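Take a look at this single chain in structure tokens; it is the form predicted on its own.
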Amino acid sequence: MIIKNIFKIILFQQLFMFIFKKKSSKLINNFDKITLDKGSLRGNIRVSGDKSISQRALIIGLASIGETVIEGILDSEDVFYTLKAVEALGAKINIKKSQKLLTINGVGIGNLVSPKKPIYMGNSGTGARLLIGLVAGSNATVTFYGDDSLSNRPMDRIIDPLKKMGASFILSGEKKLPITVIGARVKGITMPIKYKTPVASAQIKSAIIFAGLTARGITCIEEPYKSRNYTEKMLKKCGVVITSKINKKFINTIKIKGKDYLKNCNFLIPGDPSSAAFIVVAALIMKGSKVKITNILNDNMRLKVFKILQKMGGKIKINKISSDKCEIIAEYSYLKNIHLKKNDSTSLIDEFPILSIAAACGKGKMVMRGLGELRFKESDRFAAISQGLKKCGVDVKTYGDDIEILGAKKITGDSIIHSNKDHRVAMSFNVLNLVVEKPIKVIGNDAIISSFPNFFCTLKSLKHE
């Protein structure tokens, strides 16, 4: 595997850091000149910390009393903006570069600082939605804004329940950023509510949970399917009483009891399975490849994508290392496409773009149902998958919220793909570049820095001559 780029020396010095080292603007400006060429991938790598858990650890540290220690935090753009927001809301953060860890002295659940300036969240939907929830249950008044992509993402799904809890909002009729949040405790108390979410979403659920920390009583949330539950797991560690129960119709009910304070905890962030998925699929579709990835979060929902790839014939071994970590070994495989049900979508919401690349390289028809929520991510991923693959010569059909992909032995490529500031779309089509007949030009590779800054560096480290 070769990276065609006159700036590759700069690229592989890994200057691209946010928390532990300043970013290189020169590197950002030349990301779109990178093209991956064919070549097998072989070797061992360790993926960086999980983005969602890194952001939650920062927010919980802010809401805790005492010192929180975070080790293994993902050093990416999204996490950086969440860190800066946490500081603006009153947390004292000490970054220890030599040990690659940081400490947070929080202000408590409802005692956030009202910053003098609006808080910029970049493209971080997770950071923005979860912090809006935390502010909604506090005594602070905060304005949040983001980049063009984040400013086009809907916020009504969290605003409606947070209003019922007593928070007030100043916003446009479209209910998108910028948004000013006036916490429920500014004029009264945080009210516990019983709320049914329209979709299974960890971000919606987590926003309500963070607001519910200061409620007087029990807040109850029902979601149509179980979504990722790391907010619940991490808050339990801090002494919060949270229960969840799934009934026979797959409805997940979460109950959280309001609390006076969070005890401080330390967090060791495991590696991001979503980032690992890009490397695994690259190995599965590139002849002669075999890679081993360590330090991966061991969580059934987050590992679902690898189990789906196994069902497709992927030669993947998942070895449990500890209760919360595992390693994955993947090698080139002859993939056969399968049908995925609607209730698989909540476990794969971030992995559908790269899973679609595997499907394009597989045999037969891949059917993926219930993908409507993809329209509300960093970009319209539903359109990005279907339209992008069609541009590359892949037979794709869409029906409502379902996508059908007919795998092909040869994929033309020879197209221009715009990421629309979506990191997962950019990485997915860069991976497809490994097997196409003619190169794909991906516009907007700079979006990758939001979650996997060393994506290209990692692929280079696996280069096999």
Ligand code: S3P
Second form
Amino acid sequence: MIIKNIFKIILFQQLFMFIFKKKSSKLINNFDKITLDKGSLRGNIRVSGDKSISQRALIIGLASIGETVIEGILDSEDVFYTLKAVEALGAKINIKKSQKLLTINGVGIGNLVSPKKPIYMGNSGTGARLLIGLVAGSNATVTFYGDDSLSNRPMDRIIDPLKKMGASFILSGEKKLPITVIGARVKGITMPIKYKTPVASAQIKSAIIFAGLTARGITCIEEPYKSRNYTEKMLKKCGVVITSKINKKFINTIKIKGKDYLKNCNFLIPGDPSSAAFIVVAALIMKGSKVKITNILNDNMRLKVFKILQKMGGKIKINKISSDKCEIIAEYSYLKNIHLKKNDSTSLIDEFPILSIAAACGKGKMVMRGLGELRFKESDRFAAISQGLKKCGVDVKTYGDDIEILGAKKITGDSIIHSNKDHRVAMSFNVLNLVVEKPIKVIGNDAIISSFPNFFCTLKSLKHE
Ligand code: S3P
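Now the other one: the form predicted in complex with shikimate-3-phosphate, given that the block above is the form predicted on its own.
What follows is the whole complex; the chain from before opens it.
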């Protein structure tokens, strides 16, 4: 009882800060002991800053000359390791705790410092891949390594194009971390390339774009579907000539012209829609809930999950506040499952785990196609969804890269789910835990700190009735 109360006090304080405060590993280790109260969720909240934009703001700050001011940066472990890496590569960072502002003085494109020690990227695929790209077009030599999950993720998808651009790599066997990158400008120049990537991935595309900043000429990338495009939008703001065009077959072609310098600009980071999705689904499946999230990034692609949930009958209102911010109101709803198309999958890449939880609670059969890329995320999310839900008593079938979920009124639960160092898997099953008949024990909740350290405290801060 006393322990439970201590947790309550701690959780309400939003203590898990890496950038603006010190991280408390003791509290994070106790994440597995937290149980969320059942009952309706009601109230207004904000979610923390968007992870993709936060990491890009730091990297672009490093590549600019002059001061970049970042407001609303996500204070999470992935962003923290990207920040530490950006410092190791030469940026001077000043953190103004009181105003939650961060300023960076960068070193300019292709003028990075070669750090004496290898750089640790933790769990962050975005941080690692984007920085490998930036180093590939530079005059620096850098070794990157990561945790067990990141060390198992494929890097061939960026190594192959970056080699064509003139970078060299020292690998320890497979094309996975640890990797030493020798920038193209250590001995020569960055070559502009024309590259067709077999998978639509913002990380692959961005790695090539960052390397292409120093190329003499135009680098052209073709992706099979449009992936999230913040690198393009943010670099454009800094004066980079970058265009993109989608054809009738959904192929997205991006062209970027090499540049001598980036105009420094400031970034204000809105709330992360992917984090908001966990709270929204929790509200949709918990009787009597009504939650308003007031600061979500307004971006069609990232709002796709909410549009899909609306199609499923979810009572969700999306109110535009400004060109890049919206608020979302979500209420408990009777969900009906639907069939998704393969070309929906790129926009839902981070949301399939939580969408699957909504589907498990919906009526009828949910069909989700083209989920092959989920096998290469922080964990094998394809297996995490299908096997995890089955363990909880949900009827799930898989066919190649497709998953079918038969929703049920009552879900047994009564199982142990390992996050396998995957924040989105951990959060998804914690949300499912709110409605199961017998508790699910989620092991490895500490992974949540990579994207949404305040996940538990945000849910606890909503009024339970
Ligand atoms: C991200 C891209 C996505 C996503 C990840 C963040 C990014 O991966 O899963 O969480 O910031 O570039 P893809 O490389 O599959 O697009």
